[in-house]
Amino acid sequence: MISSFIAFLPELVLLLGAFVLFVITLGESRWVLARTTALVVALAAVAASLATLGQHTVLFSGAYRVDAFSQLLKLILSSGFVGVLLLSGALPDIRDRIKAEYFLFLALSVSGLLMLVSCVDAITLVIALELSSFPLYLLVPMRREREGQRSQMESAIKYIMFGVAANGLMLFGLSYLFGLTGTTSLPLMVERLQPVISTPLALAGLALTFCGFYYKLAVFPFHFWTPDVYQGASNETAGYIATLPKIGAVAVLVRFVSLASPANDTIALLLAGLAIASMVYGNLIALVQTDFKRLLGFSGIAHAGYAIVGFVALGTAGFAASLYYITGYMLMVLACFVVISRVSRDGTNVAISELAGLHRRSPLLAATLLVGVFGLAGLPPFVGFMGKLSILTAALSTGHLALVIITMINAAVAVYYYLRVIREAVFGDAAAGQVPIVLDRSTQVLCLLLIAAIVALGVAPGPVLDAISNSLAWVTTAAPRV
């Protein structure tokens, strides 16, 4: 009893912490003591997330695996909405009067997100969805409206229709699985999987299992929310959506795909074709970008395709390297939105043109801008090269040639865009009348921690990827390979 108590820790510390931040919104004004008590709690987290570490056991009757792989998972998410909470500064685009709840939505979905990755069954793991997903879809429509613009509304209508379509092919591939199967158990069903895995009912079934992750990550075709939702939202919300649920999707792929062996060409090819269609998508249209924040949502579908790379691999090292990259694109877009919501005017969009002359407005700023763009093109020593490297490694030593060459092409096409950005930040002039950027302590500590972690991670990678490698195989021999 005691050993479960402890290995559902780090979920016990989000959920008490949400009821806390409950009972706050019950009051007026107190969006700064919500603001504390979420900052205490994420801390909470990543410390009984690390106490957790050495923890295997099964919980709820079979429904929740409780490893190496999913405590690892923990620890980054809660990393991240530490630095999702000090993003999140005094919110100026969000109402005072709601402030409060906006951090009690924040908790929920990041409690939701840690009990994905934990979720080993049909049932819990459409619960966790669901309950990672619902808060976003509030915390979308609360930026606050400005003259003649109610792009908060379209986008959160967007985000809730694209949603629930991706959750309703999602529960009707499950439903063409568990009716093949009998069971709702994802190991069981695998298992009873292998004598019917070729036929049209099994891929199909698969195949509509998948959509409900794809959307989470923002892979072709279940992108298209994407770029009106980073626009539209504020700006620390556009942080987080942009970063922690792609985590807890890559998460759940790969306990689905690492089911399946290295020989079933069906789900390698079907991977690749998605890959290849969110790449190319992303990058096309983030060439012609203005808005920074849109440029950076279609760049995140080419990323979620990047991330797929390792998929095709259908092995550990491709797995990793999947995780390892999601995880350094989680700190590089982190830093990218730490610039957006320092430099924005009272919470306002910023466009690439108004990033000129920060390397003088704020060098802490333009510093931290240059290490998350560059990361994000690609370019040593940072976390991006290395996570691509690894992926196309993973991909190159499967035989996808093919898939790795227009990987790369894509990657160079995307070093374009990216170095817009960056001419803008440090050749620019600044407009007349732009005074210095002031950061307060926690920006500056996040900006160093930012710069830090994308760094060490590129330089040494070793730890990172061999601490993901050896979580993995508690879940490759969780049950038989399809």
Contents of the next structure:
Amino acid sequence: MISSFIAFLPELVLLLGAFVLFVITLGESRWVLARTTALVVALAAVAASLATLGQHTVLFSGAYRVDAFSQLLKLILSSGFVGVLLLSGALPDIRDRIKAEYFLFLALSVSGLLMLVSCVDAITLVIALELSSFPLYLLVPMRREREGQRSQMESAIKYIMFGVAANGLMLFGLSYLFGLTGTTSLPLMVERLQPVISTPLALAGLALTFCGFYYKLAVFPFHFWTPDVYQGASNETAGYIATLPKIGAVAVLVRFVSLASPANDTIALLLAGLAIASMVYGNLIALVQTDFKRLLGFSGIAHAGYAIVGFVALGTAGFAASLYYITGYMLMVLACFVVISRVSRDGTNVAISELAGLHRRSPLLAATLLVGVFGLAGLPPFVGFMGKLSILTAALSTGHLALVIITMINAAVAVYYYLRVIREAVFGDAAAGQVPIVLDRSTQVLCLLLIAAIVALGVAPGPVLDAISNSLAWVTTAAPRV
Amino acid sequence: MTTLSSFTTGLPLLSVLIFSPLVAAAGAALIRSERALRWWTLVWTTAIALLSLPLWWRFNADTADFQFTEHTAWIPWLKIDYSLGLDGISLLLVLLTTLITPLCVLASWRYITSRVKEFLICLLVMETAMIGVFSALDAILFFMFWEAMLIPMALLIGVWGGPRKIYAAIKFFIYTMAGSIFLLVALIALRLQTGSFSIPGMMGQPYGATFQLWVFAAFFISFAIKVPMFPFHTWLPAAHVEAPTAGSVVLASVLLKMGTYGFLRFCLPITPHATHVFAPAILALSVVAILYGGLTALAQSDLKKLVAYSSVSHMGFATLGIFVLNINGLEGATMVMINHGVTTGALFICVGIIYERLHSRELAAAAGIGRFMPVFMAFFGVFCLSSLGFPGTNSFIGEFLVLAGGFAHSKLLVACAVPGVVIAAAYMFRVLQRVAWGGTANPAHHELHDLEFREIVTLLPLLVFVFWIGLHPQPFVHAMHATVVHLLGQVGHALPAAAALP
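To complete the pair, please output the form predicted together with the partner chain; the form predicted alone was given just before.
In what comes next, the whole complex appears, and the chain from above leads the way.
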């Protein structure tokens, strides 16, 4: 019993932390304490994930599995949580009275994600997904209202509506799968789905189930919320929404798509179609954006498409590539959002033109942006390149040549709008009256850590790729290739 | 992997060469004084140049095997290795790179006044990437160095360049990036056929004919943009004109060679069948480039633009030599690559010297400065003569070999290309006449001072090479002879179907 609690340690730490944060929120505007607490909790969660990295156990009557896969993702997620908290800083655009609550909801959402990656039962999975989503619906409208900035409510409503719709579709799909297999346990579902996997009902069930994760990942056609929420939410909230939930979504998608492996042409075709639509749509619309966050929103849709390309291969190599890619994506987008949060005056949105002369105002931020944006553009030696390489290799090895070429054309189109950002930040000169940006110690540390991680994962991805693909051993055991 | 010889030295010389500029860059980040920074970079790059000399001494020119090889597993999951090695062609290009970089530092001693540290760091990172491209024997390693050059080069143009620098930097970046994405797809496709990213392992495999055509097409787009071949050259004048002197020199002397090097390293040995199929079209494009580049250069009034278009013409000779697919042509093409690096690099430095004094690159503004700057004029005159292929200078050797190779391939081809040599004489003599003597209405140049010691030191090594290669090219040709013969064997006999073609 004790050992199973130890395996559950990261989640327990976060839940306990969330409880402490709840107590803190009962007092009067103690947000500095709340922030410190959240940071301590996040660091403790990283430590707990590290400590439980080798655990293997099944909890709660088979609904919850702790294995190498889940623990690795918990480590990534909790490290990302530390990054998001460092990025949050003083939360300039959240009303003072509810700043403490902000950290509470953030911690709750992360705890939902941490549980999500361990769930192997449809019911617990839905619950964990909701636990990670509901706090986000609240975080978006917490932004301060003021002149010219009233879109947060609209964004929040949009976010909820799309979220609920996507969840509805997912539950509908799950009901089909349950009807076909008579179980909610994913491992059992894999076995029982094999004989009927090519029936329209099973395919429809799987396709509909994916919708819930497409929504989180912002894959076409579940992307509509993305740019508006990025724009409407405060910079820090958008920084969170853009990163950690996507990792959770990819992780769960691995669990579900592996239901369809080995090679299922219909599912592969569906995924390929969605990937192409996401890439083309996201990249083309991103070309004309002027707001940096909206640009990242549309580029996020495109990157979700790239991640899906890895799934098309329907095998361990592709899944590992997608997970690796989305982990790198988290780092690169965090780097961009650090810059947005610090460049922003008073927490307002940042237009691309406002980045002008950043290299003079803050060389470190300019370097962070350079690394992050060129990483997103897929240039070596950054992680974005290695991610694309591994995804394309996986897709091409299963014969999806057309998909690979379309992906590369998209990558080329994307270079243009990333260069627009670089042009302002590095080549452009600051408008008169721009003051240097002074960074506090924690931001400096975060910037350096992100640059180091983006370069290190790009130059020496071996250990991470090995760890991810080893942790995916269960995919092949669950559904042996024929 | 049989072509990877076991000829290894105790010291991993290539790795040291590749990574010492990065070490120097890291050190430069900690130095504050601009003067100290310049000296630091100069000493490092000179030391790297000296360190690369053992490559020349120890190189065994009797074999086509790769030498100084290093081989370590890097990312086993993707089957990517860290493998390096040199053959006769890449040896010369590495040496050219290590020679040019300290000269770039010297050439920008006065020219760069703002953000000196960042400039020198960019230059050092460039050197790492350039040496890396020429020594990499793993396709992904090659690709990483290839792409790693983009960011520092775009910064060199975009931050320290002329009035339209941002336009030029972005154009350069997008063009090169767009080309290289297809290169990546081709490399992945080859890896799935051969099972590894090893470049020697990709050579001489029995790929299907259609597969070869597609791979060749992907390679071609990427390398043709880099060369640049007509009609992919439009980024070049913009980038050259706007780049600072050091940027132009690096671009002309080394970066353009990467395109032709790519043809030699990838297209010819990996896709020999497709090479034979596409060769006529590429030869035609080369002739167009020679004539078009020359005629356009004739019409320029901006000195830098003139030299840039002459580059298009010269690189046309290089691609012409490569795709006539005979020994003279290939050796000539490699010599043109080296010569162009020496001569055009020198011409860009000369234009930079004029610009520093006159703050203009207009030919009209520079008219008649020969009277006031005799030492400069001597250097400039020799480099101009070299550029037009005057006998006794280096370019003559390269162009002569290329034309001799072309003659063996097709007389019509040479008949079309020879006017290019005449046009080169026309535009270069026009420049020489105007700059040396001008006319009756020359601008006043009384306050001009002649070359100082630093500038003479910058130009002197290039002058030495102009005459050394021009009068005694044997060592250089000998160094690559075995490699070229081996390469021709790979193109001619690798595929039975290809052997049947003329």
